[in-house]
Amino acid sequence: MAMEDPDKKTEVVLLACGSFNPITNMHLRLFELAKDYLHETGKYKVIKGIISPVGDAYKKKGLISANHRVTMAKLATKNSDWVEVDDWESSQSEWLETLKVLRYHHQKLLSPDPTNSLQNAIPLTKPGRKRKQEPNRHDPVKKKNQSPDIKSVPQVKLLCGSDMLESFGIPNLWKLEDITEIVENHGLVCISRAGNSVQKFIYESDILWRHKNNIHLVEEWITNDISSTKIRRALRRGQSIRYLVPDVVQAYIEKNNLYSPESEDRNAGVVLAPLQKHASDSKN
């Protein structure tokens, strides 16, 4: 029985979106915790982790340039054999909803085609995309498709902390239909502190409750309270951040003198892109 087990597993790509300002050891741990959890269910095989830093157009206070944030994330994952950094989102001239980034990466798995763009970032339900690409496929993929047990296209699941899940409740930050499509078509893997109130948050939301089987709550028993905000605060105060971020990231920050009281004031008083966009949408 154990022999045929791997064939029954659903392949998963974990996607983490966020500022990564800067990337910390905590961000990297989220991937490891999620992978362990999904493998322990016996139902999933995690084939890749993707870090997708947000673009500068997000306009978050203290957000330094995407170029630096992407470079630090790449340095941090240089030694990982499964987590990589993708700069597609960060290189867009305008802010993109997380759902569009999920769609883009799902699409990329359907058709590993360099011309892939936002135009292709369509809902999963749109038919016909995959069939068009079929001639370019090589044999190993075809073989896999013949196995009735495996779902041929890996699922792209959104990896997040409990703060992101609970941000679904902030007015105008997320569109209701986006939240629905994220939990319905993709799924969430949410890392939360043991005893955290995430379950209560899911219970209080009809949408999340309806799709709770697609929301994997991973309890973090070895707690890790590192946040990018605290890292920036330590740097502004001239305090050490060693062992909180990878050494290569610390060296890069020092070399480029990245976080200062001035950088923390970037975008001060500017409305966050999603709030701006959704507030104007609801007026129209």
The other form holds:
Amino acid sequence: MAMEDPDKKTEVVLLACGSFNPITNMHLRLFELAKDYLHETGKYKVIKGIISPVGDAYKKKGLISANHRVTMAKLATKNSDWVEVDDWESSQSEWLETLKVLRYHHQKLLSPDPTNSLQNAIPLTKPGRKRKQEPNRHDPVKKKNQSPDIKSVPQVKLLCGSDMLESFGIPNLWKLEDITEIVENHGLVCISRAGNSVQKFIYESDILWRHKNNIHLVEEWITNDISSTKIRRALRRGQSIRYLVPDVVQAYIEKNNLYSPESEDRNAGVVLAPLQKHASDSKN
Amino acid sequence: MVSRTPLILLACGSFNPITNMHMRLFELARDHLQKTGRYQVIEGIMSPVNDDYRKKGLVSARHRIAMAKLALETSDWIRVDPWESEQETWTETVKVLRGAATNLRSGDPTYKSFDLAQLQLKHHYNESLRLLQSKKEFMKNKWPIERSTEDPLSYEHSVLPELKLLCGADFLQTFKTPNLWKEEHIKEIVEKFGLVCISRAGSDPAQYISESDLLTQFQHNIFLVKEWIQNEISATQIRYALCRGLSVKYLIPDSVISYIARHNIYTEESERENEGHLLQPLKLYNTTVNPLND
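Next up, the form predicted in complex with its partner chain, please; the one we just looked at was the form predicted on its own.
In what comes next, the whole complex appears, and the chain from above leads the way.
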């Protein structure tokens, strides 16, 4: 196999995992910022953005049905020509670790085979090596039509805000080996506000520091603090959310009367799925 | 049953270009004023400044009006008014307010574009009330209890709406800039009309007001609204992004993005427009002989 040409660009798919409860203009902005940033490095070509809403089994307080969250995300991305919604994660009956979702989408990218089984979420060795081990694998159609300036192996990178990155530090929320595999085999694109503490957080973590070349920090200069929590709060208080979420999403929320003090109480007192899982794992 | 005073919000500015944040200001102001229980916001008006303002990077009013119209297509209560931009010279804000008020009172044909004769006002009024009524029906369970007993049709049709200037806190602070405002104009704005001022993070309008005798005197007519969901989309940053080929999707409406691309409005060249020129109000107030007749 020929050496990878450093002038060629790596194809990237940006994957955003989260509650999207509801999706906001800020979520959508993350994709735009990440794409611009990666393109400006001259080393990447972003070919797709994927929004993967978390399943109901996550048990976060105030999390409404995945059906609605997926529908709103689809409405919001209807007029985007590169960002789409994937409901594989949300249609699983159990909560899935983010790493599994990353693996699934990476597998899908390498071989667009319509098997939706969890088997696709098997561990991946470093990109490139897998192809060497399976020389008889049928090349996905995509590769045949590749332009000459594209490197052969596309990557799926996790797109997130600084809050997700810093959540790596919350006890029992993430498994260390998951974090390692995420930054080592896939990579992160992390959007944060100017003056944030993300760089310090990375510095203070041996794992993150080791793979800092695979953690792309993008600064958001236009302060955009449109969190879903605030949107839900505004809705409970009868306040307008126009121009903070796409019009179609606002209309959908209003039509279906989605957010109320009752919906905010859902899962109250329930332990978050990853915390529950890791606590019981450590017991065994 | 206290009947509410009808109110119209007027925002002056460059709108170069209009952004989601500009439109947010209206939504925030309306929510706040409705909540006081004293007002019924019936309309929002955006009045883009005249090209003669000579601000650096200001593109033609023709475009700024077109973009604002596109952005407001989906709003049922906010509209653009081109009157100010169509005048031959730059117009002081207080005159824009006066003109709007005059028209409300008498349907004065010299303020043609507002065209708000009493009859039309009532129509507007009724439309807004109808829309409000149906929205209220839908949101009945969500609105605070004290509102559900209101009957919006209790408004007197002969009551003239109040007109208030909608702005950001930084606008308030420009009152301090030497020669930018005339003292008597500031007084007229806060006394006769009133301000609805949305504050961003990092600015403390209450303190600024307390530091000004004039503003303190009329503080009952200055409504301070806090924006908790920070969304500081400055038009300047939007223009920079556009010049650099960066995305501004989800910061300004898609229709405005298409318009800008189609007409190639913001470029390095457009950013240099009016470079070296003095802002028109500074020019005017610097002269010893004031040709303007108040």
